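The data below hold one chain only, encoded as structure tokens and taken in the form predicted on its own.
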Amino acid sequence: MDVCPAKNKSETRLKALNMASQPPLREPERDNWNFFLTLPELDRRLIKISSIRQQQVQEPLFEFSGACSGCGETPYVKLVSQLFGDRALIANATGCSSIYGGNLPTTPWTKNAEGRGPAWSNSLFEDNAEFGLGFRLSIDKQRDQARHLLVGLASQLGDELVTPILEAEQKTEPDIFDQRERVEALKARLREIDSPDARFLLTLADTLVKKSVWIIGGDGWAYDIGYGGLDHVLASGHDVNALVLDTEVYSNTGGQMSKSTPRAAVAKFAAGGKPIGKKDLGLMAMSYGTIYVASVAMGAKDEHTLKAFLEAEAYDGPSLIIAYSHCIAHGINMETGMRNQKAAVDTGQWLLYRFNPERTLRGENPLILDSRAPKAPLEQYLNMENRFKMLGKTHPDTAKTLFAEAQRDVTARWRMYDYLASRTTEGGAE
């Protein structure tokens, strides 16, 4: 409602959505809502996707989830499902993230059409991205031993089908159509071969199209209870995608501290304002080398956060998104919290920023600053936000001294990422 920049020209108060009482509406609305139903989803092959008009078309396979309203973190999840629900595997953290994505006897998510939607579960908080690990490492295997079987069958099969399913690139929406028909076209060949293998091959013949892991949860667990085994997964160098919808803060269970919160925010343990800076795990996953890493905020820089998720899933190895979630518990107005994170990124509180290792193989730097130089003070967001005004309030002295120093880490991070940025590779340029 508050972002959608369309308005009624005929009567400009009204926007492209608006709020209003509920039961006049529900009747007419029902009827509204049954038609839309039965209007065809658009061909996925001839979307633009890296174009956010166009993209935001796709069918999302993650809906009315029940987070609070104007929640941060699901926009984030439905695009997950917009761009890969169809082949996608979530292994969710406990957390915001599990309770309304596994609201159960309902769920947000769900499949197209054709019946197909993503596999999701969830783990604990500790052990989530070893769990993810465990779907990347099972998915392979299986798909090593279909093209090992579909080698051995080659000549039952032939080659006109089985070359392109083992050749297939399957980097775009068309390439997964391709290869989905070619793997439809095989399970009708298997069914008329009697033998084990074919049998066999049958089973696990879907995993010859890409499938796409994603490891998703809070920064409860990625800065903190699950760190140990996140480091871990990155480090392995498989092929899976983290997602943190970083909140800075444990909200699921009331608004406790984590080594997210930034300095001179009020949260539990740390009534007076956090002392201390919040962890740069971005720059720590940078260190490897091997990472894909990005920092984003869709309401800062949409297209930005477009662009970072189709090249993390993109990066044939592991990657991690950090990605900037308001919330309910940083005593804001809801209904524009896409303006808070526009504020945190103008005022240099938060990043954005894109590590791509496929870029040092063209002798190019892998990071991309995507921020511009800070615009505007840092109070400028703090007094935006409750968490970090009520100190003010109940600590002054503290406010003064905390906010300064807050305002001294923006400068130092921003100084220390642009120098990192704009450093020459081997074989590179400025």
Contents of the next structure:
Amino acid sequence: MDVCPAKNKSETRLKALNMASQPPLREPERDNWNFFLTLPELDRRLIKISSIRQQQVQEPLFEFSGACSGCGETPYVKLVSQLFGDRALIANATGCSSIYGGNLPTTPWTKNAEGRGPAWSNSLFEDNAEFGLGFRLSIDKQRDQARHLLVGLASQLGDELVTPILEAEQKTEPDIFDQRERVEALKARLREIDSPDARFLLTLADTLVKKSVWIIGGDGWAYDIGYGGLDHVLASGHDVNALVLDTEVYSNTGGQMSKSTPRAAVAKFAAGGKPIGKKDLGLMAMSYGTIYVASVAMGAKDEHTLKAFLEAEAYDGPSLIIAYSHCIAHGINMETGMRNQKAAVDTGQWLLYRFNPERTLRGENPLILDSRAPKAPLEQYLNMENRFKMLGKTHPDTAKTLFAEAQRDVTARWRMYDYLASRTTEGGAE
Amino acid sequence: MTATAPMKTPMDLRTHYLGMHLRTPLVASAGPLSEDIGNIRKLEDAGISAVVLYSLFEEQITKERLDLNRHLNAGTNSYAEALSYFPEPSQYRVGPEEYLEHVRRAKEAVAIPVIASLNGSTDGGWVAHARDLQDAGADAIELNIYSIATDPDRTAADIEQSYVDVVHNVSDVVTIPIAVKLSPFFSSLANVALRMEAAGARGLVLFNRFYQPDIDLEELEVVPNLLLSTPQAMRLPLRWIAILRGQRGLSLAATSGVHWAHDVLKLLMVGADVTMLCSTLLKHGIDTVRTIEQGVVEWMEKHEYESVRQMQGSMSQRSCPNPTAFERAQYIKTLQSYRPSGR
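Just the form predicted on its own so far, so send over the form predicted together with the partner chain.
Time for the whole complex; same chain goes first.
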């Protein structure tokens, strides 16, 4: 329970959540669990979702996955499910997330008391972005058709019902809630009208509530096998959100090197340490200027992660979130993986930033560098992880060279991002 | 006719430690400075007469090996698609190779004696690495074998015996001299010193300083907190070196609180063969060695001493005019002489 911040004031080894031997607790906790399930969920409209302390109360619609204990990916997936799960469509690339996300015949994806939950499906490695784009195009077409029918039926439905539905902004939870109420009212009215258009609109009415499309996968998908498709989809301009669960290695198939694997890391196909640096996927996406791009690490700054997810979803266009995900294939203590995330950010190995094209429209620099200048040498982080450390045990001379080069990578990358984030933009703002 | 000043003879600062002839009694104690070969060269240039390298910890050898094995094999054979997560290396170096390489490089880099430091408390396989240190070129080994005893079922005698066993086993596998770095927390330090000598120790390093934990009030966590020594810390080795000098023929090194020339002089007078510097070098820089040596020479000249050997032990318990002063834990006169200032 490394991440639980609430400590017992009389016995500080205890926290609000504690690990304990399970067998003696099963029976008593069964009753507690059943009681817990009877507690009503908080009204989503009352939760300030921009505050992590409040947001985490949102009901997760992803639970009991088959991931490794301490998995670094699942907290991000859970976050998506909490924030947008009741109106999300998820295209999941093949990889760890498709296995723990679809450990058939069960599924960790679930629904809330109203019966709403994410629609989820798994595609191939090489076409997941396109698969998700298909969701978006299909929904948009259905929504356009619904709006067209709604306008046509306005005289029978009444402007007081139709106009608010057509003009709803749906930017906040209360907005979404109100739109759902209006759509329910619309559906009730449609059932009273005996016409082909009314019956057709009844099948499409739910698309009038804003849907959130998420394209999820690992770095093997995003950096390597599915990269061409991801690039194509991001360049299409459509409103999709790509979430890259970046473990910097092919985790599900047993730790093969990907183009995300950092310099000096030992992986299969890089037993002597990866000799070249990590591909900068975020920078490549930023070069379009029209894609929302964020690089996050929940263990380093959870509020920043939350902000990036909210901004990405709110951005009316393609978004890319690259999320540092510690992994069993890093050779680390998975109980304290969040500390590794923090160390990665503190040493500059992983940058926190947000690139929001909407800022450009306001004359502002679109890039905000959210991490501070490295405050510790990179080696401090590298020595926390056996994927780097083992290089010193197997190829000590190579380790020295690659560690030094990795430090130079980090320094140069920080300087470049610092420059990009601080330069004066065309509009004159810093 | 012009008058010429008499040729000034350099002060004789020579001393012996663990059978080694040293130019001065100023030795660099185990610390972070020696992690860098460049610093070891600078220490030699500044006049240090021997260097004790940073410690190779027992846990580095055993725990690190276990951790590496555990983390590299975690999850192995759990999933059909990922039977393992790391390539199988042909050869691993999970012992003290890096440290041994450091010893070799240090020996190549400087002419002064290089003393390796082994830190541990159990009589495990790590002890055998003492031989590797010798083979790597170390001139001597400093054994740091104290641990915090918390098991109420283990008696002081058991613990002392385990330390004696470690010294005995190390001395069995090496021919270079061994010094044992002790803590002051023994009921009968004089007896422990006797037993260490019998087990094969050629010298004692007095005393070890420990990281005393601190409390982080905000995080409610116990945190390690390194405090550098202050000159006051030298009072403890001063007392015990004074007592032991007369009892044992062992080499005695003073460490803890040795900051300036007068600290060195006092410790030499009570019987130290060498004085070990660490905190003062970290605080004030490596060049402090020159300042201290110069201070020692100036004081000796001013007070007409001829050599370090002349003053060594001159104020030990056996040689000083009031030997009971070293044995009194509570001194009425001292206690009563202190008066609080102010109102």
